[in-house]
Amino acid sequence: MKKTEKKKKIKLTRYLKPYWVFCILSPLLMAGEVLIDLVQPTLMSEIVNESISGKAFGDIMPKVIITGLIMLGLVAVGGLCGALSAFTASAASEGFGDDLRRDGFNKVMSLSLQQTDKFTTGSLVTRLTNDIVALRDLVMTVLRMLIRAPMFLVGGLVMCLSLDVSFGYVMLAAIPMQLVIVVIMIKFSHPIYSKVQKKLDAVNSVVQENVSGARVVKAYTNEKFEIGRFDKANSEYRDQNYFVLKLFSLIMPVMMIVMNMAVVAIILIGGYRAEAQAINVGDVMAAAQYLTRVLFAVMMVSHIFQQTSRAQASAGRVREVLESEPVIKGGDVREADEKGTVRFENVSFAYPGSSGVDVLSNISFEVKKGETVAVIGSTGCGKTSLVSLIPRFYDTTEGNVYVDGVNVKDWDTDALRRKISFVLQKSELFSGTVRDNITIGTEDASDEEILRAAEIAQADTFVSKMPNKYYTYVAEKGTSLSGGQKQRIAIARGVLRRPEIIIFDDSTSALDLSTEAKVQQGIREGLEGTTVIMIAQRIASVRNADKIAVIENGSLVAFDSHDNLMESCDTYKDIYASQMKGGATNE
């Protein structure tokens, strides 16, 4: 029996290893700053004690000046240590965040479509931005405060008790009170931060949907409804965040009250002790400063715990992405004897999470090298699902798909997809030049090859008229181009790869029949020997194909040439009749 593979746990601390020198230097430099800071109250008490000692002004001034200069020198050294500590902590935290974000993005790129659909775009954006920023900030805080807070806490206690043991009673009362506040804060804040991040996911999802679907929103004058959706998501995020801020806005004043009460107690006790000449006035002032540092250290600890609570929620979300193993894993095959062949063998398919409802059922057919095969059928019958199985965007539920005689599950995924060009109906363009968009996946193509691909796709006719021709900038999502222009650039991108197999997923739907015919002729002449699989809605687009696969309700009802289908397939004849009525049979 095959053992269940244990899920790999990823420790985010490994991203600090390249910056271990900074991670060591930052706390050490901070320790230097803290040690100098702990010495300052003692030096100040010497000045005060000397000033009120009753000695002549001329006798005390040299010591006051020397002590003052020592304090200034120590402040300068401490400031330098603090600045260097901040620099090294920043270098480590920024490097940590950069590497983590890069690995997170690489992981997202490796996930299968069903996994990215499950996470949702908005959630992935939040995880790679806001969540990683929270982790980066925690690293910065820990490197600087993890040494600072304990040293102030322990050092301040020791220095304060060394002045007078009676000050310990104040410490025993104040420190536990602040620690109780910290515990309460941790208990309430940790679950809240997970909710805050989920609310932010919802905001990002609404924004992403509306930016990418802006034309649909405007075409249907649906702005008011979408604004309402955003307001709802944004208000829920605001309310959740507001609750956290209210919690901490109450905690910090309470901690400050405790600290100020403790300082008053120190002054009162110190006053009585000074009156009894058991302690110097300067020592009372030093004790108050040490107590302040101790209680500020506890507040620093509370701040660390606050950030830790938030970062724990973010760490779980980031780790969930990093630990996701791609559902679709490639095999070892990189070469095959056959070229350009496709075979479906008893293939059934259901989308993950669709309760097992088959989109395709028991489909079998074969495409030979250099053939042009068209896929036709009613909307929603499974055409796109069928061709998506060839480059293995999804895996079959039952049966197998073979490319070049090899099961697609045995192919190395990159090697398989390099054999195939997939031209989508919705032409995805990226911000950059026309040339950049055509050469995606073929960046080393020469200008002549790009021009030839554009000519085959009938894109050169409009690109050559642009101000900077192939170096003309294309706006995000290709909003500066028409639907037909975007489709032709996408076709040129597919042609440029000179693949063994090229798949057109209804990717000429925005072209008129004349332009489409020129594109098909260009592909036949320019990509001789390439296997073409095309999805189309128009009979005029597919009638010249070598074979036509007729899909109805997820099943293959016929697979033959146009002439034979006109004699034997009622479904095909119905499609033909519905499109060609009115005598337009020669369209």
Given for the second form:
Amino acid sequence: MKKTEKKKKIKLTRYLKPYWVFCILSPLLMAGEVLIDLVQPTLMSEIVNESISGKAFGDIMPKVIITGLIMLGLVAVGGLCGALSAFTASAASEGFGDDLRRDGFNKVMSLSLQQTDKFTTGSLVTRLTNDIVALRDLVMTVLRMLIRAPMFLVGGLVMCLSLDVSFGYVMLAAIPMQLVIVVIMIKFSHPIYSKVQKKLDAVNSVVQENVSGARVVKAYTNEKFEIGRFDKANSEYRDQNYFVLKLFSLIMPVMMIVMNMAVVAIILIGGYRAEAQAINVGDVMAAAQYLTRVLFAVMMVSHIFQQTSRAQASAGRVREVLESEPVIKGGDVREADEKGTVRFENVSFAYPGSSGVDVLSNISFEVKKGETVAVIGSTGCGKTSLVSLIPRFYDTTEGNVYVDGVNVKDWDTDALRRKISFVLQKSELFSGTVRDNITIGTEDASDEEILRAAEIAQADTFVSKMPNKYYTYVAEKGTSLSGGQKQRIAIARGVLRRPEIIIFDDSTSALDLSTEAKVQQGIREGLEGTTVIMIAQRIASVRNADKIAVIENGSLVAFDSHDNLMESCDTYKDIYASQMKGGATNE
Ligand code: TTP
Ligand code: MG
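Form predicted on its own done; form predicted in complex with ligand TTP now:
Whole complex next, starting from this chain.
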């Protein structure tokens, strides 16, 4: 519908704006350093010329000492300028990188699930770290080199030619040679950089998957295969990077050779000219120094280009993140008259990016405030997908979902999601204490409230036995807890919010039937008035619900109470019969 919307272009240079003072100061200070540096060879030549002038030692010394002191003083001032220039450039580039990373992270947080899935976690990590570092480095280089290089180039040329115009021939030969080398380098390295970053994405993805899936890998002793997968990604990354590095390691010596040959040429020409009394020996030395500065300037330019081409690849990747607009954008409704109602109206749904196969088709039903509605159906029939539409994790392809009588597309997304607690099928815990994990989204809860929520979720029974109770540290992803313990902490988190609507996606699957019954009773008593939508596999878990939605292959085949379904719904009767046979239902 809104696919034609124009993409916002983001200029990364705007991230330099807050640091504009530093961005001006740094090159200015650098200019000071360069100017002083350009004077040094001239002062040096004066000392040399004076020393070989044949005057008496006593006559030479005062001038040598004074010039030497001036040189020293200038070096000190130049050094100070250089240091301050480096400070200011770092302040600007670090600030730039920091702001960019923060905005990038905020953007990632705002994206819809389908978008983060598409980027892949590995790539998002590389983009927010490595790519931003490349951009920060470029800012640093540009601030430090952009003024230094042309000043050295022009200043060095002028000073050198002012000593003797015939040195111009050397320049005329050496500079184009250096430039050709620079152009060759840029031409070859530029296309490689975006490939290098892509390979790094792959490396990060493998590391990420294996660290978070370490248990599976170990359980299936699949380390060899995974190490192989890593080696492949890693060596591809190395090869791409290696190519660029080889190119540079070849080019540097070539540039140095050109430079040294040019110095030799200056000394040769200068030697002849000095013999002809056309120039002083000290001036020849100064000319050689100026020449090296000119050629260094060309090398600096090549360095800037190299970093620019690397940063260009990174800039594209960072901009891609910053410019993605969340596919799911909220409306502006923040309040409604109804509370705690959910209505599906002819809803069909296919996952974005899938080949358009409907996961849900034409589903309509209504949940009233305070009702408990269960959703049952065989694995993969679309239960999780169905409830994901309520907090608008995804948009329907047809039909509409209404919460509190308002279309979820019109709700402000935060306001909508604050009404709902969603206890996910796979309990996600974060590293931190038990308390931290329960209070996600309700950070200001009191100890009393937390305890009450934990009691309802039957979590207090085991948390109170832990060494530091609610302040016990939970390892990353809750690895230090059992599956059922994790589920109960996740339920406590959902309860603590005191939502209008609470959704349990098979959240009691790891609990034994008596604990599950206690949780359900706790919720009925503790969260009175809250609408409960509960996915479950076991009839025993759902039979007390006000209504049960029976899903089969993405369609709603019945929506009624347990007793009525036992009379009228064959699918439900089949599920019941199969579970009775297995003895899963405790009558
Ligand atoms: P689910 O809605 O996840 O099915 P379910 O919750 O009923 O299954 P279970 O009891 O095992 O939890 O999936 C329905 C279909 O949608 C299934 O064919 C897989 C597909 N699917 C996607 O394509 N992308 C997704 O992100 C998810 C969650 C499911
Ligand atoms: Mg599911």
